[in-house]
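First, one chain by itself in structure tokens, the form predicted alone.
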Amino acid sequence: MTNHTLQSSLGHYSFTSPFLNASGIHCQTQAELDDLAHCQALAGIVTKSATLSPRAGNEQPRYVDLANGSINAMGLPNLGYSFYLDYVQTDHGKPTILSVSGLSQAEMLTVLREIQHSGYQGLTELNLSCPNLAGHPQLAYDFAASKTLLTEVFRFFKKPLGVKLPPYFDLNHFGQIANLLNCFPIHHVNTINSVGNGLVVDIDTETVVTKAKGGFGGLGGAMVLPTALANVRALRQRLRPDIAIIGTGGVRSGADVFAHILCGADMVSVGTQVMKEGLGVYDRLAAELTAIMADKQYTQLADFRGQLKTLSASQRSSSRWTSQS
């Protein structure tokens, strides 16, 4: 019988599988983080994006399950960066990624300086893409401002640093953000955050379903899978080879994980499906991914990572997909 391994890596950091939690999902409190530490199929822990001071977040309701995904307007609820920095400096038996954000560039710089001066030697991820803060635009859509921030960050930050990005929708924008990131010693890119400013309407009550921002919120789950895959694929084609990619968005099955890796993801994080199914989802996804690999006679993720094919003029897609003229 052929042995199959799900081992993966981000740079020099090794993981027993490609599975991470999506930041913001079951990772805010000590109890939630401890649950992740005890989840065997989960290879690494990503903390809730932390701000300088603790935040209560937006008013409830701020997360709603949908048939094809979810909508949320969380507003960065977190316990403050010092709590998460203390947490990741304790051995939890698996790698950690410390996710940080801020309500301003000055706040982000303050938090990163504290991390640089700390004893933490693991991975840090700067969230440039929170879509659910009223009055605060997503920094990663402003390429000039992002360049200014990263220039200042890398004047003093010498530890491994990745960035969390929003979804991009234009091929030119893929090129712009990749060209920008290629100028800096970026460790990894996490793509995508939720698709910002969707709106769900309850026709029975004739209202929106979340409270903050008049009902506008970030979309996640199955409905965003094609957007997530497009961002993984486009960025893998444009980023330096040494910049790793965490694929996030739309994962419900092992097939979705396979697709993320086929597009070029080094690791895959799961968000909405954890909310729907609980932490047991990782065992199911691992089993489904292993079964797909066995069927295709792949023994390791590197056998198919980044190997997505395109169709020539004479080719047609598989019979699984039907074309309509």
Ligand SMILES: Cc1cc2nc3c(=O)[nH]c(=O)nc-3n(C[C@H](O)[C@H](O)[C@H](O)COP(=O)(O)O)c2cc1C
Given for the second form:
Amino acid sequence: MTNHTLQSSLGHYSFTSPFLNASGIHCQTQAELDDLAHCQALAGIVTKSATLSPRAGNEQPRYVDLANGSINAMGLPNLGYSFYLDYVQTDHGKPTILSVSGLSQAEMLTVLREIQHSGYQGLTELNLSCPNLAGHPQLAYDFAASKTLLTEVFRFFKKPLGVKLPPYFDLNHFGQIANLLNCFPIHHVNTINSVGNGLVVDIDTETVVTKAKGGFGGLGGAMVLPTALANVRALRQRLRPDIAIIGTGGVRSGADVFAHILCGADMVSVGTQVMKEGLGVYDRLAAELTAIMADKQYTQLADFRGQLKTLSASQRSSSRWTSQS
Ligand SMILES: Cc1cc2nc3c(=O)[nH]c(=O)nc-3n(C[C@H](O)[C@H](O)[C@H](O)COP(=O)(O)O)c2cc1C
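In place of the form predicted alone, output the structure of the form predicted in complex with this ligand.
To see the whole picture, the full complex is given below, headed by that same chain.
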């Protein structure tokens, strides 16, 4: 294919391709972030979700590869927001998304105030959905608390701010979170975070596989792809058109990236598959996505973004490309 482009954008921010790293994967240390900066096929850098103070995170083992994905209970290990805020204020040759979180709403507000007062002009993303903090529920499952927090945030935060959401599983909840977010000047939504509180059982040892929280952990990778696609699609149908979407979850192949974009994703981020395959995955995904586009005679992502069709009574889908089966 000769004149195709993978050029993408999130609001007014332009990217050379739709590919981002998923927060938490290869983005915690200076060396890891520098690897992302040097990874040509990666269009932007997302930082590890940062808290006010550095955190060691949960005890090991806290990430385990599975045949169909991964389970993790990391507990937000990170170097503290000031490290990441410094990092993103240096030019790395590609846009950055500074992901921030906190163990309390007060902590999140403090970190966001620091970002507001800094010279940082890039994108910030508030992680409302960390599933692996013992004793701390995922904020985005509490609609009233999320509304209170966002009301407080947008009183002072005037820079572009996105939110990272957990997966929702009920059509009514898609409506509730979209209605809530539509009331705020949200820049983008990143969906989905890990599917919270799965449990993997090793029947040889008759134990769980991760240490914290009695083995309950967030799921990622292939097993969460349909959930991720459902969340991208459902939110695209309900959010204001100016709120961009980062599709995250379950991407292993160019077909999965294509599916995310077909559901309405503006950009696509990859977590578990980077853990399994390394940063070389992005070249492969770009090649596979380009091949699918060539086959379908699409020259740009806008040719198919959000164009997912539903089946009429007499139609059946024939799956030549999907890797979901
Ligand atoms: C080891 C690990 C650490 C993660 N840390 C974060 C984090 O700090 N912030 C965040 O928003 N999501 C975090 N996530 C969730 C991922 O960004 C992503 O949403 C999820 O893994 C689904 O994508 P995947 O199926 O490609 O793995 C983490 C996931 C993993 C596996």
